[in-house]
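Form predicted on its own, single chain, as structure tokens, below.
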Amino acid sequence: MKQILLILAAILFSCCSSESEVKAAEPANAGKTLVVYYSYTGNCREIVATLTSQIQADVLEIQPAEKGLRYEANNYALGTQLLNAIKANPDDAGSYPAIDPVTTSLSDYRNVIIVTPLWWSQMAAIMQTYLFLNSSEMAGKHVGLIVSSHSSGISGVVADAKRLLPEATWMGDALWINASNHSKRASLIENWLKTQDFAEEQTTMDKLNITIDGATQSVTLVDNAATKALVEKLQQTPVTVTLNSSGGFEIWGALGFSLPTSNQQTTARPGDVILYNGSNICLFYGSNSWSYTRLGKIDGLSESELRTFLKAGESDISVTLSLPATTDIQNPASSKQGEGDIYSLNGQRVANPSKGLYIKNGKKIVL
């Protein structure tokens, strides 16, 4: 059984059925991991099988909508045509080849590992489609990249990944597996995993609640200065704001205070929670492109459900932002006796903590 040492991890062992072979466990405090892959020749499928024999992860295979196409025929004529269409209009969804519908929700995962082939020094067009369609959902995720090629270098694929996922947190350098070292993929993957910065287990510090007209939905926050400042504000007291519908795609309004900005040209999508001009919050039920700072994404609602929850089209909508499971930990200054106490991630005071991840004075610590 292989041993994988990852950040903030105690080394664990876990066994699976003989069908899936023995897997080395992820660290106890690592977030859930999803492996997303596309395989044309079968090489990436073999890489994924080896990878998931070493870590616990769910797997999602991306498939083209049109089956049986030979992308390599006639000196890669079709594959080149698809890549050129993307290069000509990379911001247009119509430039990307259609893929089968995907039902896997990225909100369930903190870490995503992408396994993709290289086509003519670029990322395979099919995988580019998936990343383009899910770029906003990947914001703030810890993302790793494994690239399979015959002999070509992978810098172009890395560039494509960073273009398509501008707000992802990259776990480390990409892994290149080519024809000459494919048979050694097990050791290559094992060593690569040790260099990757997997996200911690998600805690209430990574979430906030939005309450509208008595209905509450959770929001998964991205990791940036704005969300840290917002959580600090909400540790003191919930915040209620009045928002109004605008443009047929959002409700928005003033927070009443400012947060740090890290604005980027962003295409906001349904469910996105966005900071605009440093002091305005926008909750999206549609889509719009502008220079924003992303805060997070509302969990688990379809576009039609978002319109209902956000009171799309209405005015003077009362919206309350709060932290889940408020305890002494959210307001440690409220009691002198509680200062310095140690809490579990779910807010329970711990008298004799063992090694692990805890909260002290409102901050995460490692013992």
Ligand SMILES: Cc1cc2nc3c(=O)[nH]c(=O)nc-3n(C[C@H](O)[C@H](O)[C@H](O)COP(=O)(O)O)c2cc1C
The other form holds:
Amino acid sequence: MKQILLILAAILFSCCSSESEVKAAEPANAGKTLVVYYSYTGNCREIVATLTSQIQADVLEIQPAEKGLRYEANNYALGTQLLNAIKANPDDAGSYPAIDPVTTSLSDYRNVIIVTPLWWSQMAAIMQTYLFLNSSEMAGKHVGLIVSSHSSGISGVVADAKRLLPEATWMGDALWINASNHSKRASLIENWLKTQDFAEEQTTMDKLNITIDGATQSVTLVDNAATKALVEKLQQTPVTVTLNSSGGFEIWGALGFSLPTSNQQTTARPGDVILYNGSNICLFYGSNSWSYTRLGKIDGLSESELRTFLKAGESDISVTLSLPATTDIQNPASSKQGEGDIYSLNGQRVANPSKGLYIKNGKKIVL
Ligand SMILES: Cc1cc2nc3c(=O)[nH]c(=O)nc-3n(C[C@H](O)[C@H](O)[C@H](O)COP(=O)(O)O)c2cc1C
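Next up, can you give the form predicted in complex with this ligand of this protein, since the form predicted on its own came first?
Once more the chain from above appears, this time first in line as the rest of the complex follows.
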């Protein structure tokens, strides 16, 4: 009896949790890979369960806005009608069946795996809607595709995916799972994953930029708890501090927040970027010995170039710290972006933007 109740509870739970949602992530590289799926009769849902037992990923289920429809009724009449509407006018948003709103931001992910049913040798209409609406945001993502059909081959679905995501970077060939091998999906997925090219973590995080009076120099960071915490801070937003010349060897001032220290007696040299007393940053154009935590070194400037760049001898010097990849987006003024103009997420001005996520007046907007 207890077992029957448990099974009933599980069925109930699976019914009630069928709204579009992001399910809890696994801890280690959570946020890196998103699995997006649609499932009408449950096969793709089973494929996703198997897939996410093998990789760490967040999961997003796409749901049609209109509930209770029977796509297979009358010899699949409704499913066919939805696909024909898309085929007749694939560039018109009105051709695609409405889906429930999705709040998951694709900007959090480098890899996206799409799991979709095949309908009449095409991609199921509901999944097509999601890809159509998110085409711009998927540009440059590493995208994988798993297709579930009863028996038909999947080349039409692959073509749909390429049409809907023209700027995606495909991880490799799509995986086809059908009625005859669905029960062997664990080994099929395991082997398929080995052939897929997942995007690695960004490697630019060992650098930051310092901008003073419109001039920007890169800094190579050392690897310690202070730089990790600083990078985390700068991932949210660039930080601007006011520094003053001191002692004939540095400009320094309060960061406005504290970083973890690992102080040791250090002789700072020209170009060194140093944490002093846990909450002050010092940029050196000369030399000094003190108990410091090293943060990094300004790249490639001679001592005299450092004096010019750091405005040696001056007071109230406005210094902005930012991460290389985010400077143009979060601080558009520094890249001479025009007011009212629309920019892609990587800072390119877009004359005729289509749907998607853009930057306008320094803020993200959705068109
Ligand atoms: C509207 C509709 C059309 C379909 N057309 C085909 C088809 O042409 N060929 C095929 O092999 N399977 C077809 N199928 C079956 C599905 O592709 C297959 O059952 C798949 O595993 C369903 O995934 P799901 O259970 O996640 O919804 C169709 C299913 C539906 C609902």
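Numbering follows the first chain given and starts at 1. None of the values given here were measured: they were computed from a predicted structure. For the two forms, the rigid core is made up of the largest set of C-alpha atoms that agree within 1.5 Å on superposition.
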Core-superposed comparison between these two forms, W120 Cα displacement 2 Å or beyond: no
Shift of W290 between these two forms at or above 2 Å (CA, core fit): yes
Post core alignment: D272 C-alpha displaced by 2 Å or more between these two forms: yes
